[in-house]
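The chain that follows stands alone, in the form predicted on its own, written as structure tokens.
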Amino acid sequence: MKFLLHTYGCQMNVRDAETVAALLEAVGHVQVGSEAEADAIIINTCSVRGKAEDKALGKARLLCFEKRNRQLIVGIMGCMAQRLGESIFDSVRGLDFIVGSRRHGSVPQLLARVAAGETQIADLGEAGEVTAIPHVHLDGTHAAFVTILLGCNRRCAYCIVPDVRGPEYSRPAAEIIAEVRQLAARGVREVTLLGQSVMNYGRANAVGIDVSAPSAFSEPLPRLLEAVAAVPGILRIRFTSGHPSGCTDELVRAVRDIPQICAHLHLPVQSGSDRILALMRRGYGRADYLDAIARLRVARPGFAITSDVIIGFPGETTEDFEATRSLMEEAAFENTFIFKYSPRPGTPAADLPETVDAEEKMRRNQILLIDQDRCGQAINEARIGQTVEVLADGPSLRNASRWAGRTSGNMIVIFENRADARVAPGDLVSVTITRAKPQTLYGELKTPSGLTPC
């Protein structure tokens, strides 16, 4: 059977989609690149914002309408399936199956059941179960996601993730290290350790890190980072998403002392207003956040910070919004993902009266986008003339004659892959920066010398 996966949402969803693809390929199915080729299409969904759910439901309805003209299996997996449950069958007529956020390992069996004639199958399980989650990967990649923490315990006022992803569960360290070793043996050079609140790794349950082994650290996440760095062949380590409370002295020291850790962290701030942060139940204030990123940058000069910001949260005033603008200016983010507040059913914030209308949300959104572009342009123009180390990914999506890669600081770099250089995906190359845009650097391929951390 030929299958296609449509994925919405975060890197955890991307990782879940890869798991499903690997499981389906293992039993003989073939992944294809277009809907027209596919016999089965699975929509991997997100519930963080209403817009993401609307897109997924709209896509599912269109695909089910197409079933009038051809044989096609359509399924929905992930957070939206977990949140809405079997009611999805009422809103998407013709849908064949739904799979919960921690039940995606059952997709091959569900496809077989639908092919045998069953329909409207639901496998939701419990949002908190951990035994049904396989951790398999597709071959042929040089960078991989590795899930280390499932679920979230933070209960931010606006967030539905704890309801659809379940409570926190940290995978055993030995299991993670075995997975990383297997990936390294298959040519993976960069791993990104994933968790909804990744710096909580090891806080909710024992993770089995060998405490008898010599270590410079006592906290679970720094110890895990140290162990991953010791795996032969792993050149770069990332971890996401972060929380200011996780920027402990040990974590900062790990960033400083473990060379494989990349010089970048995605650290959502959400607001620059202490009043709004308290309403959001984020567990820190403006000063705490700025202190966390300052300590990271002292430990690792040039350390890049990216962030998330929500605008239009209930009660946000003009003064609160200006506080967010000033924090963004002070923090000097490499990039910021800006979202208009979207109430999620069942969250505490959903009970708060909305005080910012759609037009004002859009206005504030545009202001922050302009601010961020100005900041990103200034940061990147300062890099012109520097020679940076880039992990080559392959041909650029927009221009196949040029190649793309990322710096340790997670900046995209576009460069010409000269015929004499013979650069392959996964190679570390030196690129001298010649031109800059707010989110992209352009440069010329050089010999590996005189590198500037970036």
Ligand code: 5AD
Given for the second form:
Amino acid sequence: MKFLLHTYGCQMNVRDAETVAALLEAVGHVQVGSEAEADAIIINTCSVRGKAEDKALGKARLLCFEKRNRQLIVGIMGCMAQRLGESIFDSVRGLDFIVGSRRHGSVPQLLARVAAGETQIADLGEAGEVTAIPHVHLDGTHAAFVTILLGCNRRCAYCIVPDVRGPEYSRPAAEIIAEVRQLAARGVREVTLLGQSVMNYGRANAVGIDVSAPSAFSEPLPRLLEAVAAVPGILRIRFTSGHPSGCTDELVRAVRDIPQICAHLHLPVQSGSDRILALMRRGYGRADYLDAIARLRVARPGFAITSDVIIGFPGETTEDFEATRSLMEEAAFENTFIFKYSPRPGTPAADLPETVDAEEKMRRNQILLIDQDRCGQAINEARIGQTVEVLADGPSLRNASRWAGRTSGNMIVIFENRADARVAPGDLVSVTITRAKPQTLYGELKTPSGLTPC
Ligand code: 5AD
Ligand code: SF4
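Give me the form predicted in complex with the ligand now, not the form predicted on its own.
Full assembly next; the chain just shown is listed first.
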């Protein structure tokens, strides 16, 4: 069967989609790039905001409508399937199956059952189930995601994730290391360790990191990072997403002392106002956040921070919004993802009356986008003339000699790949920066010397 996956949402979802693709390919199905070619289309959904859910539902309805004209299997997996459950069958007529956020390992069996004539199958599993999740990868990439922590135990007032992804479960360290070794043996150079609140790794359940073994660290995440860095062939390690409470002295020391750890952390701040942070139940204040990033930057000069901000949380006044603006200016983020607040049914914040209307949310959104562009431009212009280390991804779609890669700080770099340089995907190259945009650097390929960490 030819299948297509449509993925919305976070890197966790991208990783889950990859697992499903690898499982389907393992039993002989073939991944295709267009809907027209596909015999089965699976929509991998996100529940963070209402808009993400509406988009996925709209897509599912359209695809089910197409079933009138041709043979097509349509399924929904991921967070929205988990949240809405079997009620989705009422709103999407003709949908063949839904599969929950910890049950995607069963997609091959579900497809087979639908092909054999069953329909409207729901596989949502038990809350907190961990055994049903396989950890398989597709071949042929040089950068891979590795899930280390499932679910989330933080109860931020606005967030649906704990409901849809279940309670925290940290995978055993030995299992993670074995997976990273396998990936390295297949040519993977960069791993990104994933968890909703990744710094909670090893806090909710034992992970079997032998504390008697000689190590520079005692906390689970720094120890895991140390062990991953020891895997031959792994040149770069990232972990995401962070929380300021996880920026312990040890973690900061790991960032300083383990060279494979990249000079970048995605550390969502959500707001710059202490009052709103308290209402959001984030568990830190503005000063704690700024202190955490300052310590990371002392440990690693040039350390890049990116962030998420929610605008229009219930009760957010103009002063609160200005506090967010000033925090963003002080923090000098390399990039900020800005989200308009969306009440999620069942979360504590959903009981608070909304006080910022859609128009005002849009206005605040625009202001932050402009602020962030200015900041990103200034940061990147300061890099013109520097030579930075880039992990080459490959040619751009439109121009085969124009290559893209990323710095350790996670900035995209575009460079001309000269034929005589013979750069291949996954190579570490050095590039001298000649031009800058807020989210992209442009430069010339150099011989590997005189690197500036970036
Ligand atoms: N409304 C708007 N944005 C949200 N996020 C999470 N929940 C909501 C919500 N209810 C944002 C946060 C989080 C990112 C993944 O999504 O900024 O960091
Ligand atoms: Fe969306 Fe959260 Fe689910 Fe990721 S974990 S897909 S961000 S709801």
